[in-house]
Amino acid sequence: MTNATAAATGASATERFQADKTHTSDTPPERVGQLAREVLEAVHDTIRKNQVSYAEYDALKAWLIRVGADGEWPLFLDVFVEHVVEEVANAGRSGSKGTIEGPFYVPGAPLSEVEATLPMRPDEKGTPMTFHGVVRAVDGTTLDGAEVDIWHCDDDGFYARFAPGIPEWNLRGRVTTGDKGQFLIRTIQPAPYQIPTDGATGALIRAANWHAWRPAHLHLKVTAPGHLPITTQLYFPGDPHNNDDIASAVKPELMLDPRSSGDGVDVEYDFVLDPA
């Protein structure tokens, strides 16, 4: 399969983001002015503190232009900025920990009740995995009819809809919980991967001598009527990039505990939703 390019990934993420109208905002001008002014003041302070030269300034302008031309703003912002927005947005919750959505979510995945096998190719590579758990409210009440929306990369580190040659809904699906809040999903264990580095974001990573790796993870959105939705990721112990994730999205509370089961692994994780 041809590798996913930064340009193609960025174009897919941008198209999906622009099609989703939930991000439109009626933020008042006073708030816009405050935030824009403080961001610019932080940039000005960095320039003064580090005595930035015109050559460095021109390199920054060229790079910013390339980010836009390559269509990589969703990739760059979701990797380097979103984790702080998520931290602020969810600071007051007492239920499950959230983390970043990232650029690879697509709404409307196939829906099943209680149990689901995610769509996958007949010869899908990877370790079979059963993922199950319970969705509860913070008071311990199990939530019947909650929805668990899951997506993750394949064994080569690629996502359906963002890399060529992968079926539309591969390793993406939704499942509603049963009368005791339970759910069960059969899939394969995802692989660690590098974010696309052939574009502007990769140029920054190389110039700064950073790495581009994300540890293996499951993406999830969990929703239930009358409760706040949670967007999160779950991680696997022993991954070498759990401690230096390029997206700074790993949290101790989001670590799974895989158990051997036949020719695969079994993982359990319960979600606790805050009241709306």
Contents of the next structure:
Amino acid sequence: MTNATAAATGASATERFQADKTHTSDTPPERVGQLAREVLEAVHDTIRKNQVSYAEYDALKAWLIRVGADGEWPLFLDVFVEHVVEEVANAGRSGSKGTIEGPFYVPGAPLSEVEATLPMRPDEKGTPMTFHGVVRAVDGTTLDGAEVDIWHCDDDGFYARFAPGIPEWNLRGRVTTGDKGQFLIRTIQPAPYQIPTDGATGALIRAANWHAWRPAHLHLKVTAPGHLPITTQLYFPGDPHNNDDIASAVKPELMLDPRSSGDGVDVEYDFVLDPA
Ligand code: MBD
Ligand code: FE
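Alternative state: the form predicted in complex with 3-methylcatechol (MBD), after the form predicted alone:
Every chain and every other molecule in the complex is listed next, the one we just looked at coming first.
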């Protein structure tokens, strides 16, 4: 397939963000001032502590300009910052653990009841996977009519809509739970994901001698009336990057326990939603 370029991936992620997210906030001026001041002070401290030179300051400017030009602000921020926002946002929950959404969610995927086979190409590569579970409230009541929205990359590590040549809703779908809170999704096992290496984010990763990998993961949003929605991801044991995810988004509670089944794997995960 044609290569996914960082500029194309970044531009679609930026477009997606601008189309779907409300980016106005009623943050009062005192709080804006405090947050901006503290971030700037952290930058000033870093410059003093490390005796940053003009050459390094100009390299930073050039790099920041490039992040915007490549459309990579959603990618860069979701990889390096979002995990702490998520930690703060979900600290008070007693239900399922959340983790970062990342830049590749698209709302409005095809909807099925109780059982779904995700849209995929006739020759979709990868190990067939059945993913099933139950959605419950924190008191254990099963939730009928909850919605499980799932998206993940293909066996080459590419996401539909953010890499060329993949059908629009490939490996994306929503399923509503049945009368015992149950759902079942047929798909393929996603591959480990390498963030684009030819853009600004990749340039930073190379310059710092880091790596660009996220472990294989399923992305999910689980919602039900009267409950707090949860955005999370699920991971596969044994992935070489479970302990050094570039996006710092792995949690032990989010590890699956795959069982082999026929020519594929079967994974089970139950979700617990906090009351709204
Ligand atoms: C991904 O697939 C992802 O999940 C995150 C968080 C960042 C970049 C790509
Ligand atoms: Fe992802």
